[in-house]
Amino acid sequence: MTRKIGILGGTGPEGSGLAYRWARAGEEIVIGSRDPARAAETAAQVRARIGGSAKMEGADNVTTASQCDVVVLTVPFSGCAALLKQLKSVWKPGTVVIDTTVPLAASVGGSPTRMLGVWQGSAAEQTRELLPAGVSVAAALQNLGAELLAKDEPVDCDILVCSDDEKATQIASELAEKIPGARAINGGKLENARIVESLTALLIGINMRHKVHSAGIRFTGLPARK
């Protein structure tokens, strides 16, 4: 299946990590940024790391959102609302948006481990509210750290996918499982994203206490994949 995946915030650690993993798996990637020159530079760095015929380019956020079939939101939560309002008129009908963001805040001098209250219930539900009709949303990948994505080794993590749209659930799950070691699990309705997002704060705290960067989540007792 031919598709173009845009990553808004693709110059950051999580966005560039996802770009690297998916481009290695053969996906066509557009790295989006407020600064198209920075996006092009990041795309060139990721492409050079992969080598061969990796399909990777950089563009500004508007171009990325308007031309891609799947758009992954990896910008900090604090900037999401403003960005989505800026992009409101550019989306193609049928686009799937995958929201990876988490509403976290840090105490002064500390790590971002405190959840912010979101009126809509979760970051993903806020995203859905700010998107036009005809664009579907899935929440996924919140609990997979950027440091793991940047490496070459398989990850040890289940990926919960929450959405009210079957197509969005399917595409987000397919992309999650393009990351070696990851297993996608249908987490139910989009409103469940508020639970999944809160797990990120827990994992950050666990990583800090155990002085690691690799804590993930696994669910047991599920039927084996066919």
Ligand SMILES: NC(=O)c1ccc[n+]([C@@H]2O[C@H](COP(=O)([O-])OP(=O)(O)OC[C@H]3O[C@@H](n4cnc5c(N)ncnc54)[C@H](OP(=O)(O)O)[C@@H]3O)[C@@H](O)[C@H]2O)c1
The other form holds:
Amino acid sequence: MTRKIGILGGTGPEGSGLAYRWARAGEEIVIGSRDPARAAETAAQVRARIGGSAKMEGADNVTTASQCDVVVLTVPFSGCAALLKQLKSVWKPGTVVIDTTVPLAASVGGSPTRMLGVWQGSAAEQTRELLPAGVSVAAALQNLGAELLAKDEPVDCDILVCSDDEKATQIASELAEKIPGARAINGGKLENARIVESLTALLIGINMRHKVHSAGIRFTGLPARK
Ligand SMILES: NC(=O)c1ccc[n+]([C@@H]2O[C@H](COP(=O)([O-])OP(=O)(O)OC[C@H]3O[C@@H](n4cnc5c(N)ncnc54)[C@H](OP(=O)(O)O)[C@@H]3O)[C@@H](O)[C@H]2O)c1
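Having seen the form predicted alone, I'd like the form predicted in complex with this ligand now, please.
Next comes the full complex, and the chain you just saw is listed first.
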């Protein structure tokens, strides 16, 4: 069975970069937006970049969340709670949500190198609180920048996947590794997302100090994959 991957906020650089990488790997993608025309426009642009075989369409966020098997959250943290409340009744049981969002102070006009305090502990735990039972969540991809995703070369980083759900961990890890150069690492429980999210603020500061857009994270000492 073909799965559909929906990307809420897929018109932005992070979501469209993931759409590009995953569609190139043969995945079927739905770009979600508050405005279906904007979603269709982004889908057409990404499809044109890849060529004829890309499976990609655009839809509003409600249609995207209700029709896709895997839904990736790529909207600014400041918009997440309202969007998830709007979507509360539309999810299919069994949907896996992959949360890439980072509660950067920049999402409310502050510094991109500082974090907002989130009552639940992390953006991902807030997301879980706003999803109905039967929809699972993994936090992943928060440390992989849009500028790297937009390129054609392999990325050079590990992707930490944090979740309390085995299926969500497996799907998020599989999709992370469809991005050439990325290695998925099981980062443990969803509550660990608070550590991973804050690494993004650190990486943004490192990028700024070194005048690059490519800083990423690699873990050493792990067994080689067979
Ligand atoms: N950019 C990166 O390098 C990067 C890296 C790792 C993680 N992330 C995370 O990925 C998410 C998206 O990042 P981005 O840079 O792509 O963000 P962005 O361009 O600011 O926003 C992405 C899309 O979200 C939608 N959106 C904006 N405000 C919204 C709101 N209040 N409610 C609902 N939808 C809204 C917009 O789509 P429509 O107007 O079409 O609805 C927009 O195109 C963020 O949470 C960020 O922390 C980003």
